[in-house]
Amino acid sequence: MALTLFEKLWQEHLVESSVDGDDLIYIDRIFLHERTGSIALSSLAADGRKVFYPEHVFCVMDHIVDTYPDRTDDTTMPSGRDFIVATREGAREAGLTLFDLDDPRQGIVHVVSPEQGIAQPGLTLVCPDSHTCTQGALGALAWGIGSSEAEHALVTKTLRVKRPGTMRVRFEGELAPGVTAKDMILHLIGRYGAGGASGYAMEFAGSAVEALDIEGRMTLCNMAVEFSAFTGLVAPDSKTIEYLRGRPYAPQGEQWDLAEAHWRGLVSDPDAVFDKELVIDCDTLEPQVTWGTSPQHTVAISGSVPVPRDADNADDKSSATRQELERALQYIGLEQGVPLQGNAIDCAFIGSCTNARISDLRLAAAILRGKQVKKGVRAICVPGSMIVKAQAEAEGLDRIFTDAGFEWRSSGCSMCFYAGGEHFGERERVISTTNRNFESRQGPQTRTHLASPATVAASAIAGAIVDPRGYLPEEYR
């Protein structure tokens, strides 16, 4: 019987099926962070339960830590120190691997896991964080869970899960210079709505996906959850194998040879049938920017802010209603029907688990080299991990950012979400490489526009939302 990649991974990890339709799935790896992981670890300790296999559990400080160079356990997040201390003590007591604040490997969980080789093709991996699906870019079956589910996985190495359907999105054609994986996924969500993959495990395929590097594929999979998918996957190939070769937690010696042979077989069978398929033509794809308060509020950079009354006559009633569009426009403070380009910004942010890897910083730096951030614009760059930060500094990228007028930070989830810590100002307009533009996501009443690192860098220079293609240096054209 022909199987999709997801079906193969599910079948390999199926422990038992129940009469009510749920499956018991074996969990290979568990990742925790201090904001939710501390809750799971504290609860286990209170109940007198032990982590079943500590060697397969990893923990990182990332969500509520400050990203200033001289940071300590004290943070701007209310009760932040308590979370950090509780996680540190819980991880040490349980014998877990901890990437602490002073660890040179520290970083955002979904950046650390792949770069350390913890996420691998064919493994199941869970974390109490919605963007765990990022790691599907390596062919891992990875998804976000809650703190109570994390407790169950820590003690039993299993989870009870309702099996999703299968979906394939094929991105065909060739991306033009200045168009990136972030533009691909924003276009997909904008075209089919934020609920377009609800109930499905989604595989990304097609010539444009094959052409992406692994970090670009991570950007795609990172935002699968913004399309309401259970997870996102890319079948492993030679790029995947070379990415993992020699990483600290990757197999070594004979184990590597065995793993590689297995990984190369982790593909959907040619005649496998998906429950749903979509095809996107990338030949004419433009840079994308969100205009509203959901990732589905996306238009091409040459487009205009929508007119809400047009939603009444739309063929696809599954996307935003007229009332939803009117509310989003009121919040974001843009005039309907006007071009998106040219709207002035207050801030520019490059960071998060979506777009803060070394390739993202290289692209942004190439645009910023020799340029200046527009006077009055606050610009911040937060590398995705301390390893990314060190690599960028070894290449001199940090000097390009700072010479242009960006703040250069240490790694963390800083400024990606607002929960009482550091944030952008009230009603400030921010162009950002993050994955969510919900109301008050980056600060109280802050207005966020999602875009690629190229678009953010170019907009920082212009002081307004602009097409990055006019700012690309010759080597990127």
Contents of the next structure:
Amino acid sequence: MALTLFEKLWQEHLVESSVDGDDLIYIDRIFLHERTGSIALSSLAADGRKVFYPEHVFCVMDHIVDTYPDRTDDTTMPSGRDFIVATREGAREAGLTLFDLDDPRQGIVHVVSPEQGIAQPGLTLVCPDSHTCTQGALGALAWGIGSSEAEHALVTKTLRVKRPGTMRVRFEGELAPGVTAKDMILHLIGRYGAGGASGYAMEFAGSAVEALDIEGRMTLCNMAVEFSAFTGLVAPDSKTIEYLRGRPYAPQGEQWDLAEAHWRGLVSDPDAVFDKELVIDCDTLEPQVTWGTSPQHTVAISGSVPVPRDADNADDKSSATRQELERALQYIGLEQGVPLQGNAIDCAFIGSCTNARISDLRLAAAILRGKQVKKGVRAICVPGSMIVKAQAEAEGLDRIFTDAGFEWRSSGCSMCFYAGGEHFGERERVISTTNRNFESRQGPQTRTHLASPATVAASAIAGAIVDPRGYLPEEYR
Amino acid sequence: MEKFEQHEGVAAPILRGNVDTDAIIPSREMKRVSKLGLGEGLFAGWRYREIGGREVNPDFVLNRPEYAGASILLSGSNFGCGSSREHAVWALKEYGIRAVIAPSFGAIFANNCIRNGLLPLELAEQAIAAIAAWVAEAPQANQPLIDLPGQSVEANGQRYVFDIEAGAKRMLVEGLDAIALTQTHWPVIEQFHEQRKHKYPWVY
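What I would like now is the form predicted in complex with its partner chain, since the data block earlier showed the form predicted on its own; can you produce it?
Below is the entire complex, every chain and molecule, led by the chain shown above.
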């Protein structure tokens, strides 16, 4: 029978079918971070339960840690130290691999895991973090869970999961220069709504996905959860295999050959049937920016802020109502119907598990080279991992950022969210490469506009939301 | 885990879509390495006048006297989307919420609910609107009655039937511990683990 990639991965990990309507799924790798992992580990210890297979469990410090160069366990966030210490002690007691604060491999969990070769095609991987779907870019079945589920996976190496439906999103055509994976996923969510993939595991396919490098695919899969998908997946291909070759936790020698042979078969069969299919034309896709307080509030850069009363006449009543649009507009502080371009920004942020890998930093730096951030705009770059940071410094990118007026930080989740520590100012307008523009997500009443690294870099120079295509250097045109 | 069978209580409406877990409990309110002490931070951004403050916003539904003691929430689609933080569920529980009625839920949030004895109850948008309208007439008197074994909600003389996965229902009704339950399947898991080691050696 013809199977989709998701169905193959599910079957390969199915311990027992229909345990009370759920499937019992075997878990190959577990990642924990100090924000939610600390609670899972301490709760487990309090219940006297043990981690079944510690060799397959990894921890990293990313959510609460400061990103200043001289950071310590004492964080700007009050009580942050408790989370860091609890994770360190929990990891040591349980015998888990920890990428600690001072480890040169430290970074954001979904950047570190692929970088180390821990995420691999065909593996199931979970983490108490919703953006775990990022790692589906390598053909792993990776999804976010809660702390209780993390405890379940640690103790039993399984999870009880309701099997999701299958969806394929085909991105066809060719992206124009300056249009990126971030624009693809923002457009998808904007077009079909934040609940668009609820109940589905999504496979991204089509010529535009095949053309993306692995890091671009990670950006695409990262925001599958903002589309309410169980997870996002891209079938492994030669790019995936070359990406993984030689990474520290990737198979070596004979084991590599066995793995590679298996990975090459991890594709949806040509005549496999998906429960739902969507097709997006990439030839005409423009850079995308959010205007509101949900990732579904996305428009093309040439577009305008919506007029809420138009929602009353819309054919599709399942999307946002007039009331919701009015509320979002009031929060974001923009006039209805005005062009998105040209609205002044206070801050620009390049970071997060969505867009802080080396290719993101190279693109932003190419736009920033020899330019200055507009006076009065605060601009910050937080590399996705300390390895990304070191690589960028070896290429001289840090100098481009700092010469332009960006702050250059150590790695962590940083101001993707406001955890009580560092944050953007009240009602400040921030253009950001992150994944969530929720109310007060990046600071008290902070107004977030999600966009690609290219759009954020160009907007930082202009001091306003702009189309990055006018700022591209020769080599990116 | 606390069992859920029948529950009757004051229902508070937050009738908008995509209520995310950052709104249910902002990250800045997750101050301790603990599942406790989170009720105070529930909906903090809406419930209090200022970020980080505790002066109540009298307009927010849970602060209005007619909705005092609310134990059911009525909301829009995709409730609990966003961050996987289980703190959202712990905060709702500690505040006293036993069930959330919405047209759909964020998947991770719904799982977290079931692991903690909170019922994520799916009804159609029109049914929720009808219940909310009836509740609004006299919130303290007009209390919906949820019957989980019978899979129904009674409100205003109407009986609304809802669907729920058999496994989730059993977990909630019997108040089961998922880990202990799965451990009863241990021989099968161990056998699978050994077979997988043999078949996919590079994974180990």
